[in-house]
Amino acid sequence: MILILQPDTETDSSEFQSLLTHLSGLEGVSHRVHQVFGEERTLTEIYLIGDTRALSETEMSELPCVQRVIRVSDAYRVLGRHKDDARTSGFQYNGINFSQDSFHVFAGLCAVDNPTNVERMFAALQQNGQQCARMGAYKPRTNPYSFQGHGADCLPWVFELAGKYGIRVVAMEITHDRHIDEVAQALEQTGNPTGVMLQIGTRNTQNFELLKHVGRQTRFPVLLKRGFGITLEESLNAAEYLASEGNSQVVFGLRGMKSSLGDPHRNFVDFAHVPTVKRMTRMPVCIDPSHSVGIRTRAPDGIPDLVHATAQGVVAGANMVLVDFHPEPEKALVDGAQALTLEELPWFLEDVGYAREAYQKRCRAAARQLQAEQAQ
């Protein structure tokens, strides 16, 4: 069961320390408070674990601060739709906005190499209108002599580019608890002149205690990757182990499947999932296709089987899109041969809003169906 209380509900209330008291007398009950920080206003939601099915729900919205209360109706207590669940699917951070309505294009190296690439790819992402970028300075390698990124050497000053060109928020992979606070340490260095979306990538997926560590810091959002050999549902909870923590800041990110099915690409594309996740949970959907597809080949048609799954993920409603850029793909350390131009750039991006177009189209023709459905 989740108790939504009355916005900006201030936690040190005489009325708030009158619920916490009733709920901790609940027999065969624990409660754990959470807060979504907005621009504007703090809400607060207190979620009752363990056998709430004697609960009233009238005589639970009667409690002090409560204004409604929702029955959890599957195992996504956090981030899952449940009945009669009218909250927000989505969240803000550092000016930027991400709901399953929203839209955004990460472009960015998948490592980070030296200051000349990182202030050529937030220049050419300026040009292009674009505020959010990847960046990666951890990499967890698959091989233990392949280069692992330059880790918190390199964090202040791609801080300082992003900052310099506008690019209000990184997303960048971490794969240790200790990458929270140099991430943390070198924004503060620095003077925070961009954000980080903290990204779990699909080999700590089930990385349990690393979630439960990012989940219990409540300053940066999380882009939590699909585990590639392990399935949606197990995926799905790893998400809600982040926000069970405290952390609902998640953005769900597909990357393909590990099969030889998928080949010759990289990964068998799984963004048949993006409205199936949208429709399980109320997180934004992340589309990886560079980790999808892993090659530059171009169709027949002269477009590259990368930028085709980047369209089918997004004319399905995918909320973001993470993919990697180089202006030498040659010369990357890390998976170059997946790299775009920064000369492909804005025809990418003309492309990608193309895709977004058909996906508006036809919300707008399923609103007109469902309308003329509900006439009859």
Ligand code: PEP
Contents of the next structure:
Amino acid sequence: MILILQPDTETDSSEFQSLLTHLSGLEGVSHRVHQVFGEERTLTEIYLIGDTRALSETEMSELPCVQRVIRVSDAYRVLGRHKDDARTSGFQYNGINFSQDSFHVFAGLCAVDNPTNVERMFAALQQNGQQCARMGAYKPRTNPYSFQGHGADCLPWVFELAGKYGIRVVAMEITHDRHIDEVAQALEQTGNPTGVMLQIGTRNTQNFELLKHVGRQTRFPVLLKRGFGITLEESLNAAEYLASEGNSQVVFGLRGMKSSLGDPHRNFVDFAHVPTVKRMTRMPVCIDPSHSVGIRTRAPDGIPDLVHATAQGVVAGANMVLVDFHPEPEKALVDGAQALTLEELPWFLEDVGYAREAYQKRCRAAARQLQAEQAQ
Ligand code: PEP
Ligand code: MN
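Mind sharing the form predicted together with the ligand? What's above is the form predicted alone.
The complete assembly is shown below, putting the previous chain first.
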């Protein structure tokens, strides 16, 4: 059961304290306070965990500070969509809104290599009106002898350059909890020129200790990638780990599934799950066409497979696109084979724009249809 409190409830008020005292007296039920800090107001929710079947919704809604009561199923308590659950989705971070209605492209380097390429990338993004980017500093690699990323050393200059070109959010994978502090320190040291969305990669989707660490901080939102060899349910539960620890600012990323049935692509593209994840949870959904498709091959119509896959995800309602670009893909230290070039950026964004427009038209058509059905 979730108690949604009145907006801006003060946690040091006597009403709030008397609510907690009441909840502490409930036998077999523990509670956890969860706060969402928005730009305009703070929302407080209390999760009641344990045997809540005997609790009456009416009685609970009459307790001090309580605005609404939601009875939830066991699955995805915080991030899921429940019956009669009208809670809004999404969050605001560093001036950018992320929700199931928003749309942002995070183009950039799979792996940071040198300041020149990072600067060329950010400059191209700014020229094309973009405020978000991807940059990899910590790279989990299959081969132990492959380049593992510059790690903490590159963070100060990456963040400074991001700020210089008006980039507000950089998606950056971390693979260890100490990386959270390294990112925070580098931001402090450089005067917070940009923001960071912590990315948990597909190899760490079920790294529960990492999920708990990342979930216990609320400074940075999180992009959690789907595990490439586990069920969707298992990956959604991984997202719920973050939220259950206190951070519900989570974007869910689809990046293809490992299966030789997806050949010749790197992974089997799973973007048909965009609307599924939006239906099952309140998370914004990201697609990663680069790591799904993995190659730059072009279809006979002149459109590369990975641009086709992007459009398929966007037409299905994706809220974010994470995509690899590089000024010179042949010299990229990681995943050059799937990187688009800076010259291709304006056309890529144009193509994405057509797909987004098509999605919005589809939503309007569906709304008309629904209205007609309801009028019958
Ligand atoms: C990445 O985005 O750079 C990455 C390694 O992705 P994934 O975890 O999906 O393989
Ligand atoms: Mn990569």
